[in-house]
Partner chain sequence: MIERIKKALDKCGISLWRINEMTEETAELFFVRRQLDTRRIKDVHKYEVTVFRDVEEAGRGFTSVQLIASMEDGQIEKELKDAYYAAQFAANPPYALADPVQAPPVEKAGELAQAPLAQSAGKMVRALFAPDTHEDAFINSAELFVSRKRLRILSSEGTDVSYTDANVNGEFVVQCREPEDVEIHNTYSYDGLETQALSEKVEEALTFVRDRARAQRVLKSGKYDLVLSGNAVAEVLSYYVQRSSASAVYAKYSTWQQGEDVQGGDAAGERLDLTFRATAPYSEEGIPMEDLPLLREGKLQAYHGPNRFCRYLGVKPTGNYKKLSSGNGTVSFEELKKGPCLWAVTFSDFQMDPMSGHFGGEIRLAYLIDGDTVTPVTGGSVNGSILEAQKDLTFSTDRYVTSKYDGPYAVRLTGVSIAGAGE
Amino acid sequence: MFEVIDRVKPGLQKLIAALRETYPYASVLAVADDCRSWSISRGGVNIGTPRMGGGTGYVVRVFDGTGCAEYSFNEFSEEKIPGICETLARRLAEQGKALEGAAPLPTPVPADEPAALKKETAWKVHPRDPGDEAIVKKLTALREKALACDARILDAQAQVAYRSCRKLFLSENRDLDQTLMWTTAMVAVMANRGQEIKMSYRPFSVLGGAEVLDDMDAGVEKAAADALELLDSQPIAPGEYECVCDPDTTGMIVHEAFGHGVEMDMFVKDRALAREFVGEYVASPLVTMHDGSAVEQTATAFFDDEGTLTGDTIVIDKGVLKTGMCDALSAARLGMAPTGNGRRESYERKAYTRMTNTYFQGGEFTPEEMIASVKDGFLLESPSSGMEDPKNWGIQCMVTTAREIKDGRLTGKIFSPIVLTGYVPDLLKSVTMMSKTPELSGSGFCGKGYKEWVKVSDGGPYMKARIRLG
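Where the form is predicted in complex with the partner chain, what structure does this chain have on its own?
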């Protein structure tokens, strides 16, 4: 499927050689993309090619006297090499003139140490193999099952999407080749109370293929029941409560509240409070946090979009902040080794420090024991959105459902929607219980600010902490 990469590789190697005649460093990332999505709702059936990866194209990185520069394009052949070199040089010169000599941010030229690999992730069933007809039939059946749950259900949506891509990173000393595939799915159920529509959904994700379809049946009835429960939900009385977070909510706290704050391009910009806390307790000793490709989820990769090999970064070890995650440019500026977190939305976009698979390790309790330990609080479920605040470690996370717990039992009362606020270390230091098994979910995309969407997964165990809710 990705033969184009083999076809252009000799030409790209010649491009690197041509660029090296002018620049002390040159690399190219080539991406070949294959995406498809299938969905069904009351609005109809849709089969599409979502733009989640940006398509097939190339990005060249060079260093010149001013620092790092990049050129993204999507038409390449050996004949175009002189034109690419000329365009890059001319436009950088034009830009330099228009900026009237703006000072560069000092950045050492990358070391470009030798590395070579060719790897691919595994899948059981390629999403194209069942065929469009079979997938649409499966989604139709899931939707009808959800609609049959209760007459108050307004609509149900079922969808599946996958992205398979091959990435080739070449520099003078690096030849890295990987093929990755993830597949995600979702069942969403909507019920209405007048003009107000309540929605509940169940996400599914796998580093793999259409085998994720087998998991979807189990989520339909739960999504329907949750949507109907939300019809009777109430606004919560603002305050600080004992909370048990489900693994998805733990994941949102890991990712949004803490993870963005240890993306080390923020250290370079003096935008992250975490920089002052390396080596210090920022969380309860029950908290150990990982990021990387030691687990198989949707953000697993063998190398990042700057040609750095990936691994397992222990960010927090038993409550102590050990390190952040780092892209190659930021690592050079900070004088440290990159961690394989330089990621791009697509070949058309800049690489930033980005999370991959980010999660808290498990503890020793069961979810039932944790709920039983709460005198007056809530079980938080179904995170809906979150936003980072690396500078001040403020929390903004939203969850759809807070289930009331009184004297160790769920009362059946539901509150929604819920805004989580507060100071990140306060929340993490208040963690008193973790369940045994972390669960990761990779159904969503993560933005840097309000853009630059990349596939990530996050999660953890059930987690008990004190949290301000509103």
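Starting from the form predicted in complex with the partner chain shown above, please give the structure in the form predicted alone.
There are no partners or other molecules in what follows, just the one chain.
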């Protein structure tokens, strides 16, 4: 399936050479994509090939020193090179005409330092190797295991999905080739008592293949137990509490409370308050925030969709905001180096600054020590969704479960659902404890506003802070 990249590469190199006769910079991104998903629930079995990665195709980009133009297509041959060149020239001319009388944003030509690599991520079992029948049989057994836990279990759903893709990035001085595979899975359990229905959800993710199925067995009974516990949950009294966040909830705070606010294309547009706080304390000295491929999860890549090599970006260093995350065009306009965060939903879509693997660094405590330090508060678990406001640094997130803590002990009382709100610096400056080991989850996607979905992972350690709940 991915051999198409090898077949077209010589022609794409000729395309770059042809474009460089006219433009100071030209690049092409080629993507070959393979996706598949399997799920089972009361509604039956569903096997599909969703475009989780956007399909197979190409996007060409040129800079002329004044503007930038792109053109995407899903078929390529050397005979198409003249037509591609004509299309890009026309688009640049149309841009110039549209901007007559207006001052355009500066569009510097990107740096094109020499780089070459060919890498792939590791996997133990390719998801296509077991075959549809074996995967459906495994998911069926997981579902039946959940249903057998209690008569109050109304339904259970089990699902697994993967994406494998090969990406080739070419410019005059760059030849970058990567093959990536991630696999995600989930178990959702629905329990009822009379007219009351509660649902719990356990996600699983790996930078790898079908080996993630082995992790699901232990999660089934936990998902069933969580759903049954929620039947006895109560509404929470609104207020500000001492909270210990589990790694998933910490990850949601990382992503929503601070991640979007330091995507630096928002700096260019003056839509992020973080731009005014670079170099200042925005969090407790216990908080250090990373983004990039220093850890392995579903958003790991060796280079981004603009040909920038990835690495480890330290966004917050011991409470001080050091930098944001940046795509190549925004970096050029801000006069800084790109951080490897230029990502496209697909070859048909624009590159935006997007998070990858985003997390808080660990500390020195154990979760048990953190719970023991709380006099009156909650252990927050199982986040479900969140919203952020980079312009004003406000957040609103949903958490499924708050477990009551009194005098350093869990009482067994459950509160749900929980709305977590606040002003980001206030929340992060209140952090007083972090557990030793960060954990990341990569089961979800992230949109830019309401669209442009890409794979992300986030997480961190257990984190203690004062948080407004309602």
